[in-house]
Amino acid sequence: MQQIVELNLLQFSIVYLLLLIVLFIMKKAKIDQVKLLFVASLRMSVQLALAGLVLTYIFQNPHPLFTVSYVLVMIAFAIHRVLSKNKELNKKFKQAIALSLAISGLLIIMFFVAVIVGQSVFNPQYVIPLSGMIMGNAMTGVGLGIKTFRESTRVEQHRIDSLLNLGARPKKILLPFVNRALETALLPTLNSMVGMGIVALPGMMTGQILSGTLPMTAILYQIAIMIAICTVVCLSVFGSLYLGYKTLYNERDQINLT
């Protein structure tokens, strides 16, 4: 297998020209998100460049403290991103989200690295990139699940009130919304798994192949990480919703959806 071709600064810079196509289409379609396009591109570039510098240092100076700190920052950022979009939720619901993301993420990361890969849970070469994929998908899944739950209960507020007045228990009323939100959160991951290998070659597998890894080795890693991602999304969304929805009603069967 050939070694990966390193990009020089000029080759790398040319890729930004592709954004002109996006800009042209946005202008043509009168999509007023030009500022967001530039901000998103700039932030992505700066954040990834800084992450590259930090990771280079950590890989050259491996220490358990650095690895643990980096993973904890990832988890904290994932929790912050979800909670920042759901500021109206009560404190206990937010705690359920934070605990579900942190515990499910850490469990799957440690299981994957120690049992599947067979490496130390302090090995930055494996722990950090795998943690990024696992926590990133968990964050997206929980965000989508909470958004779906809140929007559907808001739309059905009158129906919920009517059922309460008829004597229905809050658990029986809210549980269908929880189940629907969990299904919605899982669907993107399940759909990506269905088309993987035929419609798309996923990022982890492509990166490994580009770096010279044998295709079958890359495929085994990709299958394993997708199953881990599916599991962490399911666990984190399930925990967030099933623990969280119980904080929305009291012992007098009164429901408060905030």
The other form holds:
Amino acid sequence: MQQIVELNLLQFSIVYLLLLIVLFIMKKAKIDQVKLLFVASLRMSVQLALAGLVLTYIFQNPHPLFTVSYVLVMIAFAIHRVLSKNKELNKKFKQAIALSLAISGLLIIMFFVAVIVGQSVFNPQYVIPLSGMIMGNAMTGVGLGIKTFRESTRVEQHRIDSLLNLGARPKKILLPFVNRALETALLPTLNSMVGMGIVALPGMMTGQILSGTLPMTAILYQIAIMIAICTVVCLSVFGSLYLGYKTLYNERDQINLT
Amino acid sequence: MHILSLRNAVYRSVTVFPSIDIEYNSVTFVTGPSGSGKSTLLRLFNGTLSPSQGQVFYCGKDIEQIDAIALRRQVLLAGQQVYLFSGSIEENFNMYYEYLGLDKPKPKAIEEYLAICQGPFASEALCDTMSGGERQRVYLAICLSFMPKVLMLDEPTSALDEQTARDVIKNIRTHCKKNEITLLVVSHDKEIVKLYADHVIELKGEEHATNC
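Moving on from the form predicted on its own, please list the structure of the form predicted together with its partner chain.
Up next: the whole complex, starting with the chain shown before.
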């Protein structure tokens, strides 16, 4: 095993030439997303460069406050992303989502770093990258869960109205939608666990191997992070939906889905 | 005696109902142009909507003082939109009963209620492949089978041909009279209103409603 080869900046910049292939195919196929391709590449480069600079600074000057701030910003961003796609939700539902993402995220991050890795919860080298993976997956999961819940209740509005008119309890009417959305949100994570190691080597493991970590150590990390991700997705989606659906009806048992 | 009353109710400051009384065990039809608040009126009566002003009374009691679920089971609304689950007629009865926490209905009862609604279908018949009119009758039969104190039907015959519509309303009327169920029906069918109404409430839109 050898340590990772440092990329020479000039050599590195050649990789952008690959985008010409994408550009060429997009032109040929008349895909009108050239602007997006440029914006996306540019944003990615700038954002990652900034993250690199910030991380370099934090690693060189480790301070609990930096680590905590970085994680909080990540959590805030995850919450913002989910809520910005669901602007019509009522305020309490949004609070439920924010609370669920924050609490389940923090819980799993702390458990992973302190108990599994055995490092300080303020160690930026472990906390920051692991938090990124955990919060990123929680965000996607909650986004998918909420989307599924809202779409299915919209499609089945007549079923909800009919049951309510006949005197069924809102809880009993809405819970099947909640459970189905939770299932839908969990499936991608479960499916990726099924294919892991056969179809592709997952990102974190690849990164660790590239940087010289022994494969057996890398797989232990990978297994641990997958279980952590599965748990955080389950917890955050469960929390968001179970706290959230209760905000959709009032004390007169009237349902208002928006 | 008035089983349902409404006093100066306003819904979302657009729909205004001054004063309406529904007589016990009567058959009352609600008519009026679309947008005049017919469906809103029924929903105010069973508490799936609350008026922004004014009061609604059931048996003389302000409905805000009555448990909402208990009220809806007594003042039952068969909405304009028919909803049936995927599956057979029997499965649909069972599903609705389960949602309300009730024991499965007996096959004999299912058959009886289907007959009242002019639905000579086998209870194993699949609702998914039925026509709109057939589904409407199955839905009515399910609603009827809950034996409420007040049965409110919102355009119950919209998918039925003239003759079937009349027969269905006639049967439901007879059933309700016999079982002391107060019947409140929204309908556009003038002929049916003329034939079967004890009372007619005409909603005229924005401002007025008259009790005749």
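Residue numbers count along the first chain shown, from 1. Note that the structure is predicted; figures quoted are calculated from it, not measured. In this text, rigid core is short for the largest set of C-alphas that superpose within 1.5 Å between two forms.
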Checklist entry - Splitting the chain into two rigid parts between these two forms, is Ala78 with Leu48? => result no
Next on the checklist: Rounded to whole °, what is the turn of the smaller rigid part against the larger between these two forms?
Outcome noted: 7
Checklist entry - With both forms put on the same core, how far apart in Å are the CA positions of Ile14 between these two forms? => result 2.9
